[in-house]
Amino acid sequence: MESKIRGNALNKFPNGKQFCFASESQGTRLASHWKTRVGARAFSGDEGSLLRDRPMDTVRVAVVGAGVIGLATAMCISQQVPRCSVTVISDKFTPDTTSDVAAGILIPHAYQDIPVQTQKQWFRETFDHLSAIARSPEAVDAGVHLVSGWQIFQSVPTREVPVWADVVLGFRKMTEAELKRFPQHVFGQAFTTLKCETSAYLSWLENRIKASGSLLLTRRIEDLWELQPAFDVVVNCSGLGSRQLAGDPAISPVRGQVLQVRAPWVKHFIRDGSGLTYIYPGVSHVTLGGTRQEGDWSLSPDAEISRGILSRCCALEPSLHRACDIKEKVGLRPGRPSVRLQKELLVRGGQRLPVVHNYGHGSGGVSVHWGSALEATRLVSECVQDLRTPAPASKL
């Protein structure tokens, strides 16, 4: 399913300093019984005991995946598609999911085979959602927030003004007395984004979905034909469980461990253009990062990685030598040479299951989330079109 996060115990750094990395129990639960969550009925068994009650020309709505991407997804649908009942399932929900490692800052990350003006459609319209809520004064709860920073090269990048400057803020070339921070580097950006406390935008959502009268429910899926004929239309937003919900090997893991750390004084984002060492400030802690490991399946913190990560960030923001209270966490994103956002139906001893893929995003799901949901969401509207419109009569 979505997600896949660890973390780790007490570790020592080279220079004799000891850190305690507070230590996470995060290990896979396998469910093999529907489980209620707040604010969703329990499964009986019955699959029409699930939404018994509904409408008949109610269209029922599973999303499979629990992350940013499922989540939003499934807020989209319920704010967007009339007449539908949405379902959120899966074995993992927030603090569990991989979203929940995310640094939660919307910088974006570059996808083969889509067309830059989607990519960057779909950064825009997650770059407005969320300044309408730090905007709000549901700000604080959904954990969003603007931060400003610099994004700084080794050497001059091909493209100076990337395509996305006009989304961000302030958008604007490092003077020279900035670059002085940064002797190692000779060219960067200075702009304003936004970034997301992740856990508390993914409790944020949920509470939205199940304001809307949509439900949670904990269930792992292997199967998405399991889901037939409880649901009309299946969303996959499983993430790297798409490897085997959709029998995809094109799916494979990104590892990515990060720490975090206390150090309150660091308020501006730095981030090297090659997107393998940043500082990302948030409410509670910094993020420094980072890696991508393909390939790699490991949920266990590696102490050297750490010790790098370290090093490197304290050669950008040397005042994080006196960073303390230090995490380690791993999370393994769903890497894929693109993302998959498509309809699928899937038809099994003549019944047929409309389904629709949102998955795939690797390192830049946050960054695009809301743009993807949208996109989803209309593919779904499609598929409930096509279930309410009845079929032509056979001719004799």
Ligand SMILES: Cc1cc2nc3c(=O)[nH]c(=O)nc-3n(C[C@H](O)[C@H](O)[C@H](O)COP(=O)(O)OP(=O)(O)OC[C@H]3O[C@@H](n4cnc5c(N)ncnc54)[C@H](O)[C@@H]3O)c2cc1C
Second form
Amino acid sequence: MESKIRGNALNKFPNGKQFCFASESQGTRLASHWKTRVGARAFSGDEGSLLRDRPMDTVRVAVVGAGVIGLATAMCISQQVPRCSVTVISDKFTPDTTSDVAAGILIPHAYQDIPVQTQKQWFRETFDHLSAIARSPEAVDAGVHLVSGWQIFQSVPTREVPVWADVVLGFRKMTEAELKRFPQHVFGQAFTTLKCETSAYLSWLENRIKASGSLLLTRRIEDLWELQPAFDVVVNCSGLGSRQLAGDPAISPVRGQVLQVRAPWVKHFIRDGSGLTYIYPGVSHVTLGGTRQEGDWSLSPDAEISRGILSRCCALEPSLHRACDIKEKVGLRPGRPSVRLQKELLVRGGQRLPVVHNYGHGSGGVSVHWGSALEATRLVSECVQDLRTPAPASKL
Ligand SMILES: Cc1cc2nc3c(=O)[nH]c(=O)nc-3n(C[C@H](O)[C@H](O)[C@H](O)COP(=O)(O)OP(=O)(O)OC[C@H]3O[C@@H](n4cnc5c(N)ncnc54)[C@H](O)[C@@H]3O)c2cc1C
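Moving from the form predicted alone to the form predicted in complex with this ligand:
Following is the full complex, with the preceding chain placed first.
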């Protein structure tokens, strides 16, 4: 196990000071003592001096996890919390995270214990954030674009007009003429939403985070307490890793297998209301899905499942028989009845470490990532405020 700094050869801290380090591709290893040591003294090497080289009132924030939730949260914190330094620490970065496998369509997934209006707000904030990117010159680099299409149902759903209908664009019920394309389906919704090609988006986020002066470190964390006292606040965005890091048995894998194919003539998305069959056209490929296998940890593609996905998608869009360059992808969704977005104060031996948890986004993390990151950032601001507020003097 080792830690490496990812990024440009030249970067800046929020205090404006510049520092240099060799790029990861040169294989430079920094602070190899991280392998075995914990705490502030573990930062006594080059990396340690970088992290210490800061004004006294700078709060050091570590974000654990570099999926869409961790990177978005790191970016929000660096934009919105004054006088703090942000370090993203993760054992995997793009293209090796679950977020890289996501189809990346913005259609919300319902979370059991979170008020519907909160979920809608997260979705709206994410939609607005990605919409702004989609209509900027950054759209191609960030892999974000509008996509129109249909969500179709074999029986009429309880809610014909979902709660998020006024967030997406041009929501309406499908016409009879449109439904004729899908003889097995009796009802449908037509709308325009956003599609996020997640590998491109994660790279784009990484670049923005580095440009803001934050650090990205490759390292596996065994226990959040390892980060004390080198960091003042820890944000846990480790997805499925929270089973260990937060000791949370409520989080478990929901395996998803998809195909990425070349079929540039497919322009509309088609999603079966069950969420199990979908066709999402993107910039470089069309994503065909999918599966939702609870408790399954296997990351190996299953050929039988791939054949089933292709056959179900071809039934909805027969032109896909001509799709080529088929790639199989598997990801483990961080399944939990609800997202955990809350503060926790870890205390050991009289030392304290404020932690903000932001994990458990299951099947819908891309759809709510920015709203969820904004809320986590508000919680981090509260922790920072507490740290900057001097403890009342004893009257004794
Ligand atoms: C097939 C599939 C299709 C999907 N399609 C969509 C979709 O269309 N729309 C949508 O909204 N959502 C979709 N999702 C869901 C979405 O992918 C997830 O909700 C989202 O990626 C979760 O992001 P995350 O950052 O929490 O987790 P991850 O991407 O898993 O990131 C977790 C990070 O934590 C790091 N980590 C974990 N443990 C440790 C540790 N001990 N030490 C250091 N680092 C650690 C990991 O390396 C990783 O970087 C899909 C998922 C799958 C699998």
